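Single chain ahead, by itself, as structure tokens, in the form predicted on its own.
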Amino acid sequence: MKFRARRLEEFSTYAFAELDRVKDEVARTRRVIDMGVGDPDFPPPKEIQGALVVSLGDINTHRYPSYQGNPRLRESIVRFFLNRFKVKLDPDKNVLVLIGSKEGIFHFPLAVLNPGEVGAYTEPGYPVYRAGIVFAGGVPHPIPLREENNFLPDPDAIPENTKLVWVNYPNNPTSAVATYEFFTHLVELAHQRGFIIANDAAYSEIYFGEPPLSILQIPGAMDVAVEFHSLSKTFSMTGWRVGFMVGNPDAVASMLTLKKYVDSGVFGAVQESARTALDNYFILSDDIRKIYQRRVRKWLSALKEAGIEGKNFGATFYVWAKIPENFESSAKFCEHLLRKTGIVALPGSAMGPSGENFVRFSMTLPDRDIEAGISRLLSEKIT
């Protein structure tokens, strides 16, 4: 007998275990320099850590949470988002603490979305959008990302019968940022057409340049969008599963009736630690920033230095590069370049067809790493 439900089928297959198995065959011979995943090679600062211990006395801690989050890390959410981009929140209206935003992407379509209801989202981009819409019973709809367009998409691509439409700004993989002429337009249009937008910002806080804009900045936002904003890149806590979503009050509010029947909320010392964290942002986010800084820069020298042409928009810790001419797709480059250097890249047609002839290098790994990719980078001939 078999216990699997239909719906589970087109995510079933993994086109890139072909490239799995390079990776342990080059394993067995060199060490490997895994550029494929986005996961901080450094832990949270101190202060957070610090924080978690603190609370771990506290008797509360180990009770249920709230569903919505604790208070107190509510209205930290809300003096963050008032001194990071001037928008005020009302922290029992706007503000929805998560279990990473992971979790509230991926369950968002199904508090929003009615069966059959389109959900568009950008491609290349984060699986879980496609996922989301999909498992709600909803059609999914890509809206590609072109190089011509600095990988903004369309607004007037959206179908006209779209209810949810997702984007990611700033984006993963492309590295890209909105500017406000783009978030207005698509304001504009879903109070023509009556959509919801969902902002995917987990990479708001890793710039090196010009702040990265949230859409509430947008005038009309609240009325029409939400956004949802992680602690795991912008304090390295990945493992710590906690994020939050923000923005418009329906929304917000049809999100935590759905999560009551689905979790029990988020271990209250690490919304402390959470809270410890927004609270001292403008003091433990720059030296985050700085390391992925250089490293960008590194890699992107040595990528030029190679004859690859590699790019960053000024955000996140990604370098989004062209394949050479003379591979037929990002995966034979990306084993080509492992079997050559046993440096591991992402395809970018990982992450949907528009990413194709593209690839992905994520700088978090140890700067040791990166020195020795960029040594083996150069001294052998990949192009």
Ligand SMILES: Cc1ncc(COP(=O)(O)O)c(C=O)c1O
Second form
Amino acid sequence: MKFRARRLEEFSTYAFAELDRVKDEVARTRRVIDMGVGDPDFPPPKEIQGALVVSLGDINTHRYPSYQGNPRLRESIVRFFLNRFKVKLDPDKNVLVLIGSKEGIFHFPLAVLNPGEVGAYTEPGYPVYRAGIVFAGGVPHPIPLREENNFLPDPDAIPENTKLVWVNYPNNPTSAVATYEFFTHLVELAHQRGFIIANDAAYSEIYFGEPPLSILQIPGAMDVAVEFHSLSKTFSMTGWRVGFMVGNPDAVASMLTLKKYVDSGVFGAVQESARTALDNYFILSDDIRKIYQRRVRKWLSALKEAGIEGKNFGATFYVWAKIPENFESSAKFCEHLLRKTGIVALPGSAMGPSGENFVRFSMTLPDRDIEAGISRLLSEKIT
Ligand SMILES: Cc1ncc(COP(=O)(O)O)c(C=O)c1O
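The form predicted together with the named molecule is what I need now, so please give it after the form predicted on its own.
Then the entire complex follows, led off by the chain already shown.
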């Protein structure tokens, strides 16, 4: 291609084109039940929608938003953090509103990493960690997540010269949650070695037992860590594009400098809705948690009945399952499952080599589709 920069080369090929082809083929004869993508199937609560509509009546809503985020939204973020995590933030120094957490995750290495410096990230994982490091001219260093460590990385696997370490808890795709001990170890290491930790906490409010930790709850974390939050999953707002970054003041200031040249903030009405969501976060997210918990439980027991070992560690709307031994790869198993049942799952290897031999099922589809999936799963011999 003539008008294409070399830096795009490694991002041009799509490894799962074959699976998409099979999906189209199956869709010609039966309804496909898509558990491949994590995108909520129901709208945000009415209160959040209402706040958007009311905000449209205010002229200030339609003007350029503030780069750092509406001060009133930043105050709501501070209150949310205090109530939910017992962590005190300064709205001017520790908080930055993002156009969805993806935007911040991608741009963060550009703000803190120099070309040639090492950025570590866990895999299997959200592909944007690696992409952000590569586009910033950094050297990406994957750290595997393994079942025997409950999908927590071994901090000793972080190279000596690392400047940035991405972790993601609660984790997509494994659903693992971080322990206090793990976060503490990581924070201590960051102090010793001088790297910055970025925890992607996009799923922090999708939990079914103990609420997951923020890394900022660890003593000393504010000196060495930032955390990325999202309203997308918590309040079913994926299309609205709003999230935020909190933590180390230098890192927040660096991101703000960068973003002043990248974008002009989040639409004011969306920020007003985000305020309503966060000011009432527990009430507005509790029904959503219950829906996912019910679905996760149902799907886990169906998998068990079908002879497949699935797991959810009490957070995220994903079920992470081991492929049966007689399949050579997770992609091959996904193809078999799709042909036999019309159910789409994500091959674990799509999110990194250590995801091989696992598949991810997302519970973001209506209950009736999950029920249909269960009866298809149990009426076919899958393993
Ligand atoms: C682990 C993880 N982080 C971040 C995001 C991005 O979320 P958003 O940009 O909607 O806030 C996603 C979306 O799927 C995700 O799975």
